[in-house]
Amino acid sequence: MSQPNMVIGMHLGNGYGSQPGAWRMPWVDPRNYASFDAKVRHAQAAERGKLHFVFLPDGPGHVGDIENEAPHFNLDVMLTLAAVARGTGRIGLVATGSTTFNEPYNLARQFKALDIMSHGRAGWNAVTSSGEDVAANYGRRLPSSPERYGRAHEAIQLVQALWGSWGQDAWVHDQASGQFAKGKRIAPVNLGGKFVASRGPLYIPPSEQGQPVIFHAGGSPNALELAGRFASVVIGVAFTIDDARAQRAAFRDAAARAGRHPDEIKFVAGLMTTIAGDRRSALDRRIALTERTFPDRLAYLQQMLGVRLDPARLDQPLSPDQLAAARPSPRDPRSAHALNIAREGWSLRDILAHGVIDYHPVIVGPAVEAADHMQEWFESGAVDGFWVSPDIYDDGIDAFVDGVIPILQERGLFHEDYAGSTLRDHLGVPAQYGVDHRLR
């Protein structure tokens, strides 16, 4: 049998990258953040490297430091997915969709619509909203988790169910005898639990996948079951490979408890990337995008190992006294990471351009580091794959692109080329239209 190739996914948000400084650097335009061409750019980038799918996450209220920074996300993930469908040909379309505020019937007519014009890449994270910002936005107040995730459940089966409702074979378009459709083959779907309800139908026939693709980022317990019931793809955040196999592991178990078989799951773990001919110029680069949240990321250093560290002494490595008292925080699952770079000798300021304190794993170095830490944690079982969010979109896509995938490619790790031209064939997701009859 041939070897299994991981899957790659690419986070693109406000349109410059994950680093705080990104919009500020001299190649990038500046108003990249309402640009749709800048994004459909970088999509067109990421699908050159033949990436399984892009990933616009959403959270609508989080603003920020906008005085000094952009905003974390997109103007519209559904907008902004429009347009970069119409300037891809291949490479899956995947975004966040809350079901804590949407409709089911907004949500099942947004992503099917996206589907047919994209002719079968759409995905949908369906996940449930967190933050009391994001609710104030509404005029309502966050509901109880068990609220949250009872309205998910509910959500995500009347949305499959409305993708359903359109008969596969129901669109006939028949000129000469008349017929547009056959009408008994699109019929209500009439569901309603104690959260939602819809009569149905949804007015929009199949794509050329049947209907969009299930994601799901959480790592809650009520996550756990919500994935192993709906979800294709997991994105996860882990920092260490037991933790990623502990996690992928347990998502692999909530599937098979709802009734699927544990492939149809996939974990895919966050990686941040920095790509650069050498380290000590990667990070310099960092340090160019992120030094001005160094005081503050100092003071959570400093917690995070124990020791006091002095902000005036930015330019000078742990002395052998504090190295040898520093203890990684058993809070933090980044602690431990963090001092095995202190110890390595870098100054304070080397260890926060690190990326210690980011919120996923980072690769500060050359590409072939990266493709170690791909291969490292998926061949010991750890992950399906990664969903990569580089610095600076505008070269740090490409860098990825020409730099880790020719190696991951000779490595036997990552495809060639697309096994199809809709995101089911990219994942290898089974077929299915409307709800899952097999879950329990």
Given for the second form:
Protein chains: 2
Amino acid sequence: MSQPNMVIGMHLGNGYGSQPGAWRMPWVDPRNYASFDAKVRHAQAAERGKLHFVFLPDGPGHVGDIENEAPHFNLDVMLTLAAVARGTGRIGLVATGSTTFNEPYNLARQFKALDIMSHGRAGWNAVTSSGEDVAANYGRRLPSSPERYGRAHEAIQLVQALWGSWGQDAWVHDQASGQFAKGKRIAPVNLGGKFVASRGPLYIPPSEQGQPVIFHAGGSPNALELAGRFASVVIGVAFTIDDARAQRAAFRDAAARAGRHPDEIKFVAGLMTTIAGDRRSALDRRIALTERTFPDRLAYLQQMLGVRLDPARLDQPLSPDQLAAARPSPRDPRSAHALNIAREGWSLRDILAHGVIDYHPVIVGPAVEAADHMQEWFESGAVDGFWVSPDIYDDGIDAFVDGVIPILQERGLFHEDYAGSTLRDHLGVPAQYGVDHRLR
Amino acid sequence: MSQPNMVIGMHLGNGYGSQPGAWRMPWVDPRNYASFDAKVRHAQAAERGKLHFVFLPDGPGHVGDIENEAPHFNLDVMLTLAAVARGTGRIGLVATGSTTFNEPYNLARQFKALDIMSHGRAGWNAVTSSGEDVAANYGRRLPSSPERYGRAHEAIQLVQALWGSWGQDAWVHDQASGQFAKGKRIAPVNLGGKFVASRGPLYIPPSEQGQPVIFHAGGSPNALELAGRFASVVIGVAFTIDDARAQRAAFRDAAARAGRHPDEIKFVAGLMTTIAGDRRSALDRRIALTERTFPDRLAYLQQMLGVRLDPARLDQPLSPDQLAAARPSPRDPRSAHALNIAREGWSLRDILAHGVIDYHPVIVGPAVEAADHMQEWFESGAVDGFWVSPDIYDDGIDAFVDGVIPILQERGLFHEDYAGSTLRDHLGVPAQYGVDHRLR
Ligand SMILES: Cc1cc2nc3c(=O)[nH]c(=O)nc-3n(C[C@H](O)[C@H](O)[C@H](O)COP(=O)(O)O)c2cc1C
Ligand SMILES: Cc1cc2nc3c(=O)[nH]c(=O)nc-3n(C[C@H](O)[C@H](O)[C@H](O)COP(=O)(O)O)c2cc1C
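Given the form predicted on its own, corresponding form predicted in complex with a further copy of the same chain:
First the chain shown before, then all remaining chains and molecules of the complex.
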């Protein structure tokens, strides 16, 4: 393959951005949580940058501190993607759909309908869901991991079987002869397992990419096996190159064990961005966004570094004594990076503003720093790409698209344009219709 | 109320129209089944006529003769309505959602998200579903009627409770103070019944109409009680004024028994239309659309009229002897009308082309005949309005909108414009947020 092939997806969450303070910024409309227009605009911005896909995580009912922060997820991921499908033309559309709290027939139907609607751009992030709060919305307790993953294995295969139940060449719609479809090529699947069952068929013809692409997100041993069998893309989390490389290798091994080529599974790691003209402006932007969290985070930073830090001295860097005493906590993979930043002499406030305590590695600085990070991880075989969470969607996607993407393109790392018209084309995912008969 | 108040909805099915031959007509794109553009266009046509709502029935997996006919339903009703929401501005958006085969939390979430997306135009046709073929898609047998309706009563209340769980004034989004929402006004519902349960809350603020409007479709005693308690609109079937009047009265009584005002429930009956400049052209259009069904229908017409009819003599009217011998079958409410048409001297082919054997009363003729039918039924207290199924969406909606609507408006029966911006406004449905606390 001569096309550069770094995969980049864009996190599309609650309408504001990945930072809890995003909704409060004066140039952000604080009603974006309920604005489908805003989400379409954000996806259009990502499409302008030729990003492979938008990714909408979902954990129905999972919400933090609603008094001060927006919920993390979309009102409804499928309806959001339907709006985005109508407002974009090329970018992939990926949403989380829980195998635990949905009927396979309903999942199969909505994701394939989205695939038709978007002309072959849908992806299903098949996860088992976690959290008793989510389960409680369905009047249940969270099933055990073996039960959740047992059901997930069945559900994904059943969904794929339903996708394949309308034969690829079955739709004739010949007005002259009056044959609408080859009835025999649209057949029930009649699958029943321990956890789920369905008769089918599903009355939806193939899309331009056949059927949606399967994603997975999760890191447990059970998740590894599930992804190895079914996923084309893994939405991952890793704080260091070594960790990412090990995870990627584990997923590739899992794919091989399932009888697939390791290249058929792509590991994309999270990256959070605050892009500005220089490091100082980026840090200031992030301080405005996250300062409210600094008291809590400072307390946690103490544990990461193993030294006492004075909340009254946020303007000061660590003292030489503190730096000498500091030891990165082995229990948090972000600690070494935090210590490196501290050693550069930044104030406590600026250390926190670097995002050393966040869900993913964070770039706070000029675009070239994001590009350098991505290149290093990509070229060292740690990842196949990234899913990017900008701090504020309203201008952070543009900053990434206008700043980082051209550098990656110049360096020959990222495509100049979409390879084709479908998500499968963009990602280079092999054709598949129905279940994968090679699976061991 | 001085506004004329006949309610009119438009059936939006598979992309072709209510007649099985619609997909074969040369001016119809035979791929409309998979075209979201087509559905948006059809809804826009209905909106041009100021129709109150589009109605998308659904029975997941219910399909007839796929070799020759298109499936009756949309690929997915919620995604279709999402596309329609983005492509229209005023018309109501109503879809069937099964209380038997969906989790209440998922129903609550998707319908309220649609309500937000459409700025207050969503309606939920809450039905219990019928048919073993549908149940089989969920790996189950169809539950008994008491079980289905027991679950439905719980599910609708749970959905409404979830809708109300984000307090109407809870969303503050005050950038200055940093208060996103009044946390105490967004509270779990913690409802659990015999069939369904959920904790909540549902993190969706009120729409412009508060929450979606409840519809129901069905005629059994159980359906009557369910609609009486919860429905604002009943999607009905009636072949005669007397039958419609009796049904409407029964639903109004059921509403009163539940503690509501009878005017809070509106009964709308089905009407199928083939509109053309004159009766002859309309009959010819319908012959082209449905001739394939005539052999079967002729056999059935014999039973309706109690006389033998010769398939080789489709061009002939009934003989005087046949007419003298004919007796309308008491087992089919359409028989008397069929006999009236036969007595007018039409050929067998033309009798069938009048649609005497169809799911609803059928108008085949000039627009004024549809207007007359609607006026007569409406003014005799048989209905509050109609849901109309045009023969072919691509031009049949326009024929209705350009032909029938102006006559109804001239006669002061139908509004000149939408009363407001929400479905609740259009229908005059009283405000409600959360459950209805008046219910007995
Ligand atoms: C990057 C990433 C994204 C995830 N996104 C979701 C999501 O959108 N919805 C969800 O329910 N769980 C999501 N998960 C959680 C996993 O599905 C999984 O539940 C979690 O990792 C716990 O692992 P286990 O279920 O294998 O025990 C995500 C996990 C990771 C690592
Ligand atoms: C006009 C009309 C429209 C209906 N639309 C639907 C529908 O869209 N989906 C569905 O599952 N059932 C639909 N039904 C069926 C009813 O929900 C109900 O299942 C049926 O009348 C059988 O009655 P029972 O379930 O009360 O025994 C419809 C019924 C009528 C009369």
